[in-house]
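Shown next as structure tokens: one chain only, the form predicted alone.
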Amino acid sequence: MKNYKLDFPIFENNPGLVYLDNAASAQKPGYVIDGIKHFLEHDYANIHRGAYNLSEKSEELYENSKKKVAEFIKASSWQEINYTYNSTYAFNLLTSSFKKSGILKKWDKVLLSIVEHHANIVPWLILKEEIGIEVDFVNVDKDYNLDLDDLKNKLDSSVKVVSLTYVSNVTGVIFDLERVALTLTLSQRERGLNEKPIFILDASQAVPHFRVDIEKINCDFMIFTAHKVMADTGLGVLYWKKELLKKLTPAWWGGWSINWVRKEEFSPSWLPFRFEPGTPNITWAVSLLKALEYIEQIWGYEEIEKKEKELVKYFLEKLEKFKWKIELIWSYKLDNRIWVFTFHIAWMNSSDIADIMAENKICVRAGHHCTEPLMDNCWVKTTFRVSLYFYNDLEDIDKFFDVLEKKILI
């Protein structure tokens, strides 16, 4: 297979670097870096109200970025795409708008999975404090797949929102969200409810690795962050269905989110711009456009998934030698996962392991990975995580296991 590291300047500028922290953030290909540079040198200006060429060109690129996102996730319109600053901001924007719009009231229930990132937990807990909603968690089975029976049992008439990750940033397991969507619909019919719960999807660990099809999943909202898919930091994506967008009142106002202002009143802007107050992050919108174009250039997700399966298979084969000495938080199955591997070594602090790896130019992540409810559920406090991407190779995996064997499991 092609050596994709050649497309990423970070590896040429850091000889010997083994970057295994891709679940935290992905490196940037030269195509994205050059695209940002070209934009800032040739086309940059503020957007929306400028009548001059630079402003119009910048606005065209900003909209093209949203059109490319809509194309990638199969949204019906680019106007269903809102940009925020990251996934965490997007969740807070969404929950605050739910509160402002009266979508959620006291005693309404929100269902999450036990593997959720804090970004999809804390904003709901804030609403619990502020307006008295209830937050409950759906368990996972022994292989860390979502327990659909537990979901069914907890789907009563008080459940107004189901908000789930597509892929866990700890276990790497891909949830079967098409079955989740079907379960929500069937539960609505069986219980004779007028509406099914609002279905929210956190796709931050999915979009970098495989095509996310919202037509099949039938979610109402979807969130992901751009920097994990090779764009720059400072940009989050929030998809929402138009009919729901019309029902929500923004939590914050200003700038392009309003049409006019008087001393005692103001007029909201049209959709979707009323949810993007102030100057947006234009440069990083361009970076996401370039990142998605780069994926298209390398034969798309088919190539990424092909490389991923090769790496996962090889990693699990190498792990077989050590599985009695370290605990892998997930099963050893090859299918239905991305390349995230999280470990626990009972007699050693995970931060010490990360330090040893760092001394050998290997980048891994230690801690609870913003998933403390899952860590509590697994009876561990800290772990260390290896997460690969398609620009990694077999040699990276060999170096990791060599240091693990000779300097940690000695």
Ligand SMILES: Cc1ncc(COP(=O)(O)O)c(C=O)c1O
Given for the second form:
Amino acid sequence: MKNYKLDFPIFENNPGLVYLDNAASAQKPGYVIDGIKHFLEHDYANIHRGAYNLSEKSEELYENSKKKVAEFIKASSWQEINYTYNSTYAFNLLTSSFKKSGILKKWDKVLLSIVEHHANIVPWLILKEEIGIEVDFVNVDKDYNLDLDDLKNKLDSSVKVVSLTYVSNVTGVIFDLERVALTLTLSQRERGLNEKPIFILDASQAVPHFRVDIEKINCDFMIFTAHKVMADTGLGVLYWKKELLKKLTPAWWGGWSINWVRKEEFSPSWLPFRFEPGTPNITWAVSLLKALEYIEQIWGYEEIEKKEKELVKYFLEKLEKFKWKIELIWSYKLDNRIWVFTFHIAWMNSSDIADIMAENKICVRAGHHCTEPLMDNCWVKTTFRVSLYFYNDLEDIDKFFDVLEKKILI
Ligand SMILES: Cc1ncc(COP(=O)(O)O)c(C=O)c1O
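Could you drop in the structure for the form predicted together with the named molecule? We only have the form predicted alone so far.
Whole complex next, starting from this chain.
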């Protein structure tokens, strides 16, 4: 196996570090760090309306970043890509724009899954409070796949939005979204409805691990957060279909989202900048461009998936020995998953486990992982989560199990 850690300076600067918290945020390769430095040293200026060379170069890189995202997810144009600050902000931007545009009204229903991250729950609960929409949750089956029968049963004519994660940040299970899209189409036909519910996808845990194909999934909106895919923090991506963009009124205005302003009124600018008021995060847009270029350089998602599969297999084999002492909450399956494992040890506090791991230079995360409705459903309050990325190696897994065996399960 190629040693990808060599591409990431954090490992050289922290000898012995075992970083198993990748679902929270990924480390940055030298290529991204150097790319940001190069941009700030050579090409930085504010974008939009600058006639000089530097501003044009900066703007070109900002657009190139969106073009690369569009190419990666197969969007039809880079103008369908909006930048926000993170996934949470993207959801809030979307829900407040839905409210402002009158797309959702009292008693309209939004369907989520029970495994959603709070980022895809709280903004809808705010609309429930503010305009009286209903929010309901679709269950998962025994393997933690989305329960399509439950989805079908809940898809009545009041459902205006279905908003789902692609992959749970706790179970690691990948939902079969092509079947979800088909279910939405069939249900619309069976019920003789004019319109399908708006389909929103939270791809925050998917984009770092495998190719997300918008064409195949046919969703209306897709959201992810750049720091989980090796770019820096402070940048979220919101893809939306152009036709829908025209129907939406932004929740906030200013800067490049405005064409002209008089004392009494203003006129909106052209799409898609209407949804990016003020100076955008240009440097972090460049960092995302560099992160996606880095994925291309290492032979793309094929390489990431291959490497992660080997690691999952090795991890599950090692776990066999401890199965009777430790409860892996959620899937033991090898396929259809990303490298996230969440555990519960009934007789021990998960924060204490994370502390012991930390004392041994192993980074894991304890808590509810911003998925409290899921935790409530499973009757657990907190768990500890181990999440790898392609730059981890077998030695990291050995060290984790070694500490688990000798210092925790004693
Ligand atoms: C599935 C999922 N959605 C949304 C988010 C929120 O991402 P951010 O904190 O960057 O907004 C996370 C972060 O862990 C996540 O795992």
